[in-house]
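Only one chain is included here, represented as structure tokens and corresponding to the form predicted on its own.
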Amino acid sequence: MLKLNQKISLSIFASLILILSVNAQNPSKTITKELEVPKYILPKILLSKNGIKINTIEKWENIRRNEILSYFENQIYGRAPLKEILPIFEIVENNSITLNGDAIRKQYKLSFKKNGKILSLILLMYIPNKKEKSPAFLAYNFGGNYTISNDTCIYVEKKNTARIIKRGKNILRWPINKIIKSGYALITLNYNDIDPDKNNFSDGIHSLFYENGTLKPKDNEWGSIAAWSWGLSRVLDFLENESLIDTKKIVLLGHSRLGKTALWAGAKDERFSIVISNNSGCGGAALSRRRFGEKVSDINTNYPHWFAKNFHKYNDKESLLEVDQHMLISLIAPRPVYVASASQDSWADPKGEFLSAKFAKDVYKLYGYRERGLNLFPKVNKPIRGRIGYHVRKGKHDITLFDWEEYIKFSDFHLKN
């Protein structure tokens, strides 16, 4: 047993235990790094800059968030553009029976075309087969529809087929026959649709609303990002006229840089019903003022695309900030929101996404939800349910079965009870 320095605080003795419980590859390394975590405030989410205490619904939704609000479109994630483009679809494959009879397969492109230009995508839909409207999973996918699954139907762009086509390597990450048989519908589109991840705003949607010789967007002005964002926004437009699918029930989901994704795209777009960020980490679910793992310089310089070009001022300088990733979270607020981390995923900092999601409860508790789970780190494996869920899984930087299972019991608790 160590013996502890009488000088070692209790609460650093009990950061020590929590950082030994969910990082168990390197623990020495890692408690090298959480002491190292600097001293920092954060950011009070209802004191407004005006100095109005926010303690009503009316000052929260009227005053204080639209300040939060503006200040990430402005500074960190970056405005996209206000006129919207509603996309010219064509059916690929429709109402198709499979999954054994359990499901059905449905396929459209969608095209969006501005100044001469187009951008298309394949938008990939798997619904139960059943005559009511369903709920369903929205989720963008790393390399293709076609790596979800080994379903050979699964269509692939001519533009993909001078390469070797690997159908179904990502088919760990997509349980689809759990997701239908628990009454959900997935929907799915290769986020590089959109805009593909390279620093380089040439070839995607970005390029669709380029005027007067404009090569790349203006220093507050959508990064890769918030692009992403816009698409999913632009996907639930098309949605509205699917008639087997309940828009009131859409559940965005995202992974890693998708995370970050879902939740920016869920603080802009109130129409997503749940919002779920898996590992996100450093601009995304972590507080950025815990230096802890990624930090803002390491993002900002190994995917200069990601962000707005203003959030470049702030690389090695997180306390300037006048917003942490708590705050993200509460523009969500009061619809329910799930943040995941993964015991052995240092880089994306558990403990600073577990922090984010705690305290943007103040805002929920306006809304009458008293989220008094998220008081604790929990064990590895052991879920937080409330209208802010949280799970600290035990294994890698990845999304699993088990994450999958607590997402569908934390959609069903919120849209089918």
Ligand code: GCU
Contents of the next structure:
Amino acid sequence: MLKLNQKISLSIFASLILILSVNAQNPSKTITKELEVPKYILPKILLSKNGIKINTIEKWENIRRNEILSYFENQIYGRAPLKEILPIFEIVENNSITLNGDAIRKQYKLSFKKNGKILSLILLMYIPNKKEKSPAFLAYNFGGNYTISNDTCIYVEKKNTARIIKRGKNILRWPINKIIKSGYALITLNYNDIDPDKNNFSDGIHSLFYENGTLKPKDNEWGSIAAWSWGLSRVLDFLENESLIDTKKIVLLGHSRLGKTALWAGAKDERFSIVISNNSGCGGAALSRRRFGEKVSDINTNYPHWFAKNFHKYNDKESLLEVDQHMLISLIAPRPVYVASASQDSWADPKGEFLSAKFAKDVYKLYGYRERGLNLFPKVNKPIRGRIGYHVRKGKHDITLFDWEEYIKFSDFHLKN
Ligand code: GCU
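Now show me the form predicted in complex with alpha-D-glucopyranuronic acid (GCU), since the one above was the form predicted on its own.
In what comes next, the whole complex appears, and the chain from above leads the way.
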């Protein structure tokens, strides 16, 4: 016969087992508390697949960097075509003086042609009104160029005229005057123009590259994030001929899904001088293994087109990944990189974003950058400005004036010193 206290402890034990097994059966539960983060071991950045210790820049650049890049390409974002197509361009607006004489506004129509198909987009630029070349922020916008400002000269494509009501809708996210006064150009385009953000690969840039009757990318080929990243590199190709832009000083910036895009574009294309990801979260800066907020299975279910099909194999199996997102940031080394979070953006896992930035530092150290500032998670609104920058801004998922001010300071520090 069991005594009463034995019975009680048995029943506590039984309910514990039940709770644990319910959690195990419910991998889709959203983790919102630090205590619920599972134990995880991160893959080692500085150890090659064959067990070679990576302790020099040469070994990093010739062995390990390639392994990591190729893994991200084949298993996560998907391979983008190597055969580049240069856009044909038409001037929509050339050199109009604006912003009380402080800026020049330019707009170009870029068209990609291949396999009998054509894809066009409009590039909008505000450039400081001076003779010398300017450094520039390059950033996709979400809703169309006309949503970033009330400037009625911003070209609205015919297909968008119904949406003209949205002119200036996202003005608060784009402090154009401040950017210009700080000496930077702003270059932007609508990400949907490269690949419409929907689970359908029949249109957008993908459709120009299909061969032999295929109608969707192969399992290791480009999802939408890789397509948007590809688009940023093609814009940079085009800018090489723009006399007022200093293409050695292009700061790539993206918010949220476009922050994921900026990191991948910056990892792949070393011509981008600085890379900034704002609230990029899962599949961006946040560590996948923490499973905090949005998980790999959430993102692949809700946005099945963003990543390569192969990435779906890792739904609720993050420990099988040979990389984690700190390695994505390490691919940007030794170039300056900035990761930013927002305190109320738990879906994007601010701590996971910080840890990625922090654990990327081993690679920066190979190049002589010690990044001591990243030891502790900083207080809200207290930026860390090293070769790797980080801040957690007070507030929700967004890109605000505070964020921009920090990005300008960070860029000034690295580009103007
Ligand atoms: C969703 C998605 C995020 C993404 C965000 C955005 O919240 O789950 O992964 O970053 O949209 O792009 O706005």
